[in-house]
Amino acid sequence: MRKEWIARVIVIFLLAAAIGIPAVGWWKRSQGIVIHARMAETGGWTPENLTVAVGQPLHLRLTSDDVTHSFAIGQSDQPAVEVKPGEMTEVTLTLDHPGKYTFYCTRWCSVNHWRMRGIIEVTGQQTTPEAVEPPLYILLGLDIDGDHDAEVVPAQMPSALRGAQFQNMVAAVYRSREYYQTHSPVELWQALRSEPASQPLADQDVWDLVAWIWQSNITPQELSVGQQLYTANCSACHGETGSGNGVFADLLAQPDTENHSVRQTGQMTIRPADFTDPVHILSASPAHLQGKLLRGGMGTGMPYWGPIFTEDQTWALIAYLWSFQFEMEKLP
């Protein structure tokens, strides 16, 4: 009788665990996971990786223990919210497509921000597998990493307006979308200088032209949102004006400082890209700058943006830069 008796509540325990313990695992989950975030040299997100299932509600409960960050999401529209120091900002995410997102910091808190990164994993089945063509940089074999000075530079600014005078001297080629992707300014300057139609004009007109056609490929509606972009996530290293300046550009420039006491190989800093020095910059092709947004620079302190930003967006930002190096109106 007693051995019956046991073995009933050994029954009933096992019953009330295989009930009890994703009961309680679901009102985790209803209460929200929380996060607490703090500047990258002192331990960023914690916790930094989440698992949750496709198509089920995430709650999360963010809160900071030092200064105020935010919250935000690759690739996403979902809105960033703030994060302030004692306070809970409570957050629900649905995310139907399984794969890896990564959330991130949007308010630059210290040298490291863009480090304040992590990842949730979505799990479940992928109902039509989407094909991803490699980026364009990869697909044109370039060696992002590699110098490149340009051998020729204007000499004042190229003004898209005055080159509008000579747009009849251009063949269809070097006005497509894909020529501009794929060839740095110098490269157009020295294809057009080479044209018998732009013979007689003079090398700053035929610098003049090329600023004409790099503005005929980008909208307004892209110089927009690539200006808000860059002043979000690069003008604090950059500058606003693009000329390598940003606040955070000296502490970068000194890889030894206690600062970067603990940097590792790989992880050293070098001063900000001057997007306004010709030299460096129409040596470059969209196609090339898009590469060294998606992947970063390699042992420079330039963050990889792949995750974060869109297609669209990597191209937009890509054209705001193009405003450091020439006059660009309007399209109507």
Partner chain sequence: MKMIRWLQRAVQFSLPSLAVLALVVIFIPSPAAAAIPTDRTFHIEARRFEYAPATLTINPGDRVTLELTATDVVHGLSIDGYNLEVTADPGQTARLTFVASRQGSFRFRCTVTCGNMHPFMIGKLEVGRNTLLWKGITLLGLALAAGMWRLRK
Given for the second form:
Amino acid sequence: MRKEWIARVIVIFLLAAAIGIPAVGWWKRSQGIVIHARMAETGGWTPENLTVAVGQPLHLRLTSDDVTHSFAIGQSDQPAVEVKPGEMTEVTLTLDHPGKYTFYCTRWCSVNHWRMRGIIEVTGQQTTPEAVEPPLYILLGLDIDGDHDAEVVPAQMPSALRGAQFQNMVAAVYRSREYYQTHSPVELWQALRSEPASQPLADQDVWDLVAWIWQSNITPQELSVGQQLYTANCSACHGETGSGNGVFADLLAQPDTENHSVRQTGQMTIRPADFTDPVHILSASPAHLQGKLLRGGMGTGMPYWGPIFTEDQTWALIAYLWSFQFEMEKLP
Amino acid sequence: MKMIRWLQRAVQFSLPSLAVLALVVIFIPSPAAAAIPTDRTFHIEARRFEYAPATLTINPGDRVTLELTATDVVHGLSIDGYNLEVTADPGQTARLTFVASRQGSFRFRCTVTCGNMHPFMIGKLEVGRNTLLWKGITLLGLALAAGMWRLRK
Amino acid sequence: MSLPQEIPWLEKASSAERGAATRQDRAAPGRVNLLRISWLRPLLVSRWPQFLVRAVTLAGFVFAITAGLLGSQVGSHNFAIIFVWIAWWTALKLVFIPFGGRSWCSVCPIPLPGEWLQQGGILEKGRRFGLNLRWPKRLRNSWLQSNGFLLIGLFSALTLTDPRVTGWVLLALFALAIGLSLIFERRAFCSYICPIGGFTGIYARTAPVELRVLDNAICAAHIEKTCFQSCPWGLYPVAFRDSSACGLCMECLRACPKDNIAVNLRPFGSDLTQPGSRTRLDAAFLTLVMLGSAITFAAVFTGPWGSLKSAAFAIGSLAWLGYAVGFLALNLLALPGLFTLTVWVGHKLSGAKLPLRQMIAEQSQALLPLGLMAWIAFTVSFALPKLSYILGVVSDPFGWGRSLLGAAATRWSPDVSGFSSILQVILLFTGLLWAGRVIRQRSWPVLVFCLGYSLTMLWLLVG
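Swap state to the form predicted in complex with the partner chain from the form predicted on its own:
The next block holds the full complex; its first chain is the one shown before.
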């Protein structure tokens, strides 16, 4: 009978270990915050709302339940961290200002990838209330849903390099940052065309001049930042060459799929915008594009990037979009 | 008559001689490739849990460029027997260039966990003739012959 | 497969025991009684070594269920998926079955709690528990097991990759085994329900291990039949014609007062070429189901056809319905139909005077080595490339970000592709060669059937 009892004790001991060790691990794991990442279709972030006191370090342990995701905080310099399936990534955040921060996924994980967003609410006393200036497109009162086609388009792709030789013919008013942000290339072309100074120029020369003026408002750093942002965030739909044929374009174009939640409006296409199409793009001003970028929608699957990009990033991205219309290389 | 007696004796030792024959078939060197090496580019779309195209056919010595486009989630690609790896995010075509130095049929697999069936996301790279398959067919023919011989008796 | 009547290295191993050799040893040609090996005998006779292994497998099984239900939902980082479907499955197919027949059954944890309840104790018998009913006579065959395996095939893509599903399936098997132990007598679950037990049993006929009675006369004179009384499976060792039913639990030799039971090493495939061995139609069907499943799994898991994988995975969808219909048509119609046809043709040609049913059952024995080798070849390409996951889940069984073995463990990834495809070719060659030696009555059409099967597997695995 003693043997029997030894055997029973061994079995019970091993079973207790087989259940107990995972149970203790389970309990310990529930201390601290674990954020699970899933595709937006199957739940997105869990939990998706966090609260922390201002200045308090926030320890997060991130894991994915399906595919590769990534974690980043909108409008911040914090580098994104990879969130891999079945692995834990630890991050410690210290947020110094009260308010609502958006955290989001930076790796495309489905057509609804951009819906993977959550909120970190940082509570505390606002020491000095910062006056937040509304974005330019709001100040200008632009109707970003009202697109119109360009009345004129260049015969060939305008070149800033060629345009540089006519730069002396341009009045200073057209070269300001403010003019660039608030006018479309078509508007600039029409204004220049009606200037007596540029009468001797051919239409294409004026377009080259437009390209040069646009380029002079854009730094190479902006272009490179813009290209990175475009590749990571836009090319999945708008395509690597900007022609609106990204890998998700066909999904978005299918009417009545669950993949786009927005109704089709009028003749408006559901396909992502083609940045290489001058008729569509040259009639838009940077501020107009800013509105589309920040607010999204427009009856398409376009995400709203307002909570994600900083103002500089937005302008850099817009700067890069012009490279699909203008040849912008500088003189060697 | 002599021939038949010789054959009968051979059959008596059939198992060891079959084993030797089988080893010869497996390790006999395959004829070298005759095709002139060329540059080839394949555009591969990766989606859960398949590659399209899933079978790539090339000649030994070819310089191959794979352009991998992921169309739903992040995917990767590595080829059995080649120490190579590439990963592609949706919207960011990734490229991989290598020289197909080894002849035969190789599986390529996804390297980034992309869902349940990820471990079985597989494609095939066929470099020249699949000599192992032909050797296998020869061996099965041998086994068939051995079986037939036994059943005759 | 080489089938020498004597195995040289075994002869050598037993030569030390020659002095103690009894008349019974001479009665079994080409056999080596493991109980005559002095250091091995106590390991088999004592209940403790087996009990300790069983206690560990039981704990491991419960741990796998817990990991499946609580751990990461990502299969490659969950102990349940990797240990059950990669580690255990590989060990079963590559070691336990080909070299030990039903040896896994002797340490399998699933029926243990039920059995312990039945006999009222672990090592010693106490107050019995449960209804102890007899298993219905109509179900005393392997039809349920064949259907169980088909069911596994239908849902395999999900079960093999989803830790939660794996956890629930293991739990369900566990509950079923315990429940049946409480209702029916002995190992009803193992003998008639467990799908793993089903195919382990048929392939055990090819394995080089057997448990047999040394001298039938001694048993005939023994009135108490303690071996039968003590057998958890309800078997009587004197009646053994082949090794498919015996679970190698060793209880009979522990109970035998005359030391009249041998655990023999024997040449591979001894049961298949033995004249007296009989096969029933249900076993033939199970054999065919195993062939069909190997083809299906090789196509789904190692083939380049993404839509097939998606169809097998998307359970309940229209695509899956197509997969299910195809899978069932292959296993219920195509393979049995083709096999029956070849047997029938062979039957006509040889002019044998046996009923067709019996011919089918007998010729299906040739499919055992064929299927076994095909399964091993499939497992080589299914599991070997995934072996690197094993260290990873040992290091972090639940996918909770632990690192018990350090980061080095997760980076180990061997490339076995070159060697594994040559191995697969040799395995399939061996399978066909072996099958050719088992076919009876000069029925060469059956050999052609086997060739066709081997070519299909060859194309799927190395093509």
